[in-house]
Structure formats: structure tokens, C-alpha cells
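Encoded as C-alpha cells, the following chain is the form predicted alone, with no partner shown.
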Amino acid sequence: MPDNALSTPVYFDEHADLGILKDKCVAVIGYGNQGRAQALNLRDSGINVIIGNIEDEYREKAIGDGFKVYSISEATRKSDIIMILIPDEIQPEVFNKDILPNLSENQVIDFATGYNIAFKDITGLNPPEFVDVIMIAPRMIGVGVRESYLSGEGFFSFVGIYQDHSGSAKEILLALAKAIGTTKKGAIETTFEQEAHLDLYTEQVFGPAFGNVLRNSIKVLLDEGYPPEAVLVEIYMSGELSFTLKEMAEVGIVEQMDFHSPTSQYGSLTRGANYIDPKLPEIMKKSLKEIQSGKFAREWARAQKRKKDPLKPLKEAAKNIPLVQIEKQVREKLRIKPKDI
């Protein structure tokens, strides 16, 4: 491991002050999963919340949650702290629009992400001098940001200062964390590019090869003509598989084999050399090339030029995967009903 490996400052509740807070105001801008997760959060912590919102359902649950909505140009112009949570592909423009115009100096501008920071120059949106720009980015979805902090567990966030033009950008930054509850388990300080990577490299690289290994798992299995519903329920669908990576993350890596059978610890641990391939970190340091030298941010912003919806295609693509189609097969056999999204 290289000498740094665990240097990296952590954040926990005894590190922040909310009482930084006590006089703010913070515009939590869009009301979607995060935003409204992370508004619940504030509000239940004691921090006076107002909510930036376009006219659409997302405004309409806000005001039922019993927010005040107001536009985005105006919450920014009554708000101390902006947290911005809208989609990455559309902050650029509504940052421009509704937001720059409309700050004052030594407001802060937080984000959930480092995604439009760090390509900056490929997505336009930079922030003026005369505020603070702060990160919180969760690494939870909206509804699990939300559970986490009823419960007390809390939950993990990468957190970083880019500009701190007042001096206080690091207490507000860290009383803004505790606030949404996730110095309760702990705040990863990292830059907005770090962040950025990350996050990328998790969807980009980890998560395709994870997928690839899973189809041809299942494959193998189909041509040898074990029955669908058998394999995909062994594979994955029981939950095991999920049981399993988050005993992983509870416990250990190698901890968590405890709670399996002898027969599968032998199996794993005397197995496991047979797919170790020597190729496959080459591929994947190409990957995070691609993404730190910006090459996926211009891909991915020239493909939202091009095209209204430029992932319609692709997922109509891979729904014809023959995978997908057996999927959806024994999920109907098995009586598994979808899940709203």
C-alpha cells in the first residue's frame, strides 16, 4: 500500500459545531431524492430550510412537506448557504441562469458532487470568487440519507473545500455535514476531482466488470442447462449477494466469510487464484485515464448536444439482451413484483 494510504482527514460529530449554523439559512435547490432527503435531515437537526424549485411535483411535495418554495433566483438571493442537488447535466445551465446572477459575496455554494467542478472547463459552470464552494457527497442514495439519519446510524460522505473565500468555508462546511447526519458515521475529506473520479470509475469500471462477470456466470450455467429459475435465484436474486456485500462492508473483507459454510470458504479461498487476470488492471487503468483526462465529461457533453434523450437508445439495447428478456421471465414465475423507481 503507498505510505499515504491513511492519511486522509475523517470527520465525526465531536469535529463540528452546528451552532455555526444557527443564524443561516439554507436553500436546498431541487426536492428529488437527495434534496429532499437532506432537507428532512436539516429541518430535524434545527437549520432553517427553504427550498428552490422549479413548477413541477418536486415543488408540490416540498410545500406538503411544509417547506417554503420559492424560484430558484430567489432562494438563492434569501439563503446564506446554497445546496445545490439537481442532476449534474443540468447544473451548468441552471447555475448560470438562476443562481450566479443572484449571489451575494461569502455565500456558499455546496454540491452533492465534484462532477461540475472538476471538469469545469468542459461544463461551464464556475463559481465567482467572492463565495465559498464546498462539497458534501454522500455515498447513499436520497432515501438511504434519510433512514440513516432516523435510525442514528448515519451514513458515509466524501467532503472537500474548493474555495474558501470567507475563512469559514471548513466550519460551515463540517456544521453542514452533521446537520444531514453523516459525521454520525463518518465525513472523508477528498478534493472535488477525487470525488469526481471516484464516482466515475465506481460506474464505469467497477460496476460493468462486476456486471460481466455476473452474465457470464449465469450464461455458463444456462448452456449447461440448469434451470433459469434456479440459477438466477442462486446468482442473485435470493439477496444473498447483497447480505453478503454488506457484511463486507460491516465486518472485513475476509470476516465476513464467518458466516458462510466451511464447504464455501474452502471453495473461495482455494478457487479464487483461477480467475485473477493479469490483463484486467491494464483495462482498468485505461478507464480512469479516460475519466481524469476529462475524455469521458467531453463524450458525455457532446452526447447530450447530439441527442434530447442520449440514453434512450442504449437502454432500449440493453433491454433486448436475451439475459434481460429470461430475467423478466422468472420474475413474473416467481411472482416478484416490479419496484416503483
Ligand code: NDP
Given for the second form:
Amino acid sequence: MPDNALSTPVYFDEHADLGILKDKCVAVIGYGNQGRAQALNLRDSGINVIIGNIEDEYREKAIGDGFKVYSISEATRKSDIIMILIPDEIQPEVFNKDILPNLSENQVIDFATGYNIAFKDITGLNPPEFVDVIMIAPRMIGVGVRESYLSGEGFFSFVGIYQDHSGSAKEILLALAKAIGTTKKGAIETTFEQEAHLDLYTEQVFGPAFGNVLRNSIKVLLDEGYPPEAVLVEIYMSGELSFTLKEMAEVGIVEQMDFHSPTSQYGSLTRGANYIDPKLPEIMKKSLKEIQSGKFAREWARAQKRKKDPLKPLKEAAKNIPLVQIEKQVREKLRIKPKDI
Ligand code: NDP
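Following the display of the form predicted alone, present the structure of the form predicted in complex with the ligand.
Below is the entire complex, every chain and molecule, led by the chain shown above.
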């Protein structure tokens, strides 16, 4: 493993001063998962926040929460800092149509992911040189951003500066990060590219590889005749796995083993080597190269242009495997109530 020298800055509350935001107006564009959470946290931190949203139920929600809501163009004109919290796929179109023509010198644009800037030649989102461009990318879903602010725990994020026209981008970035609640836990400095690559890597490499191990583990047991109800609960449906992952994050990969029985520890420590596949890192590197080179971003852009809903056939195919049918029956039998998503 290369010796990466832990030299990346990590910012905490004491590194940020909210004073720089005192006379500023922040426009949160989009009032969805991240938009609502970040807007409420900013307001509770004493920041002047307005919302920019199209006419729909999210707009009504923002009004219900007591915010002044404007069109995206108007919110852009009225504010000093514009936080773009709409889905990534629509950002280039909305930016070019509603935000770009209304920008003025020294405004600040904040993104919650580096994707559209990291791949700007593909996405077509090019901020003008007369604004600051910063990023606060939470490693947390919107509900968690709000709940961890209220509990005082905070949440991790990746923060970065793409463009510092005003000369104050860093102070503004850190103040916003503090007001949202992320410096309470830790804001880790990355470039926009690093953030986007890491995000895509988790989605395209770790996630599918882990999913494949999970499915194979289930298949072996079902093929051997073990009861599906017990197999699914054993492997993931009990929720024990998520506790283990949480313990890993909190105490360490090896240290969390102390929460398990000596039999469990002996078994996993002596059998782990059976699953070392020397080909796996090579396959993972190949996927990373596709991410770094923009091959994935180009493919995704083409897929969105070609079909109205490119995800639909992929999701249908994913649902069309025997495990999904078994899972449905087991969930019903175990009276696991469907959750609204
Ligand atoms: P959501 O899907 O929750 O955003 C919904 C918001 O976008 C609503 O206000 C919606 O308003 C608006 N919107 C949707 N379509 C349009 C459109 N065509 N024109 C104008 N507004 C539109 O987004 P997220 O909160 O999930 O993501 C926002 C940003 O945060 C993204 O950059 C994402 O990568 C990042 N992020 C998200 C995380 C998450 O957990 N979800 C975690 C970390 C970062 P309307 O209904 O009116 O269209």
C-alpha cells in the first residue's frame, strides 16, 4: 500500500468564522433531500436564506417551513451565494438557462458534488471566471444532514475550491460548512475531481462488488437447501450487518471484532484468506480508469440523450432475478412493512 502521508487538510469548527456570512444572502436552489436539510441548518445557524425552486410541491414545502421562495432566476439575482441542490442530471440545463444569465461579479456558486465541474467538458456546465466556485459535498443523506445538525454530532463532507475570483472563497467555504454543520464532525479538503471520482468509485466498484458477494453467499446457502427465511435474515435482513459497518466506522475494522463471539473471530480470521482474489484489484483499477478518463461520464451523458428514462430497463432487468422474488415472499412472511421511498 502506498504511503499516503495524511497531508490533506481537515477542517473543524475552530477553523471557520461565520462572521463573513453576516450580511450575505444565501439562495438554496432546490428544496429536496439536501436542499431542505441544508437550508434549515443554515437558517438555524443565523444565516439569511432564501429558496429558488420551480412551482411544485417542494416549493409549497419551503413556504410551509417559513422560507421566502423565488424562481431560480430571481433567487440567483437576489443572493450573494448560490447553492445548487437540484439533481446532478438537470444542473447543466438549469444552470445555463436560469442561473448563468443572472450572475454578477463575486457571487459564489456552491455544489454538493464535484461531478458537473469535474466532467464539465462533457456536462457543459462552465461557470464564468468572475464568480467563486466552491463545493461542500456531504457524506450523508439529507435527513442525516438535518438530524446530525440537531443532535450536535455533525457529518463528514468533502470540501474544495475550484475557482477563487474574490480572494475570499476559502473563508466563505469554511463559514458555510460550519453553518451547515459539517465542521462539527470534519470537512476533508479534496479537489472536485477527487470528490467525483471517489463517489463514482463507491457506486461502481465497492457497491457492485459487495452486492455480488452478498448474492453469491445467499445462492450457495439456498442451493444447499437452507430455509430462505433464515438465509436472508442471516445474511442481511436482520440489519446486523449495518451495525457491524457502523462499528467499523466508529472503532476500526479489526477492533469491531471484539463485539463478536470468540468463535466468530476465530472463524473469520482463519478463513479470510480463502477470499483473496488477486484479479480483483485489477478489475477495480479498470473501473477507476473508466471513471478518471471520463469514459463513464460520456457513456452516461449519451444514455440520457438516447432514452427518456435510461434507468428503467436496467432496473427491470435487476428485478428479474430469482432472489428478488424470494426476497418479496420472505419479507411478506416476516411481516416487514414496505417503507415509503
Ligand atoms: P433531490 O432529487 O432531492 O432534489 C430535488 C429538488 O430539485 C427539488 O427542489 C426539485 O424541485 C428540484 N428539481 C428537480 N427537477 C428540476 C428541474 N427540472 N428544474 C428545476 N428544479 C428541479 O436532490 P438531492 O438533494 O438528492 O441532490 C442535490 C445535490 O446534492 C446533488 O448535487 C447531489 O449529488 C448532492 N448530494 C446528494 C446526496 C443525497 O443524499 N441525496 C448526498 C450528497 C450530495 P421540483 O420538484 O420543483 O422539480
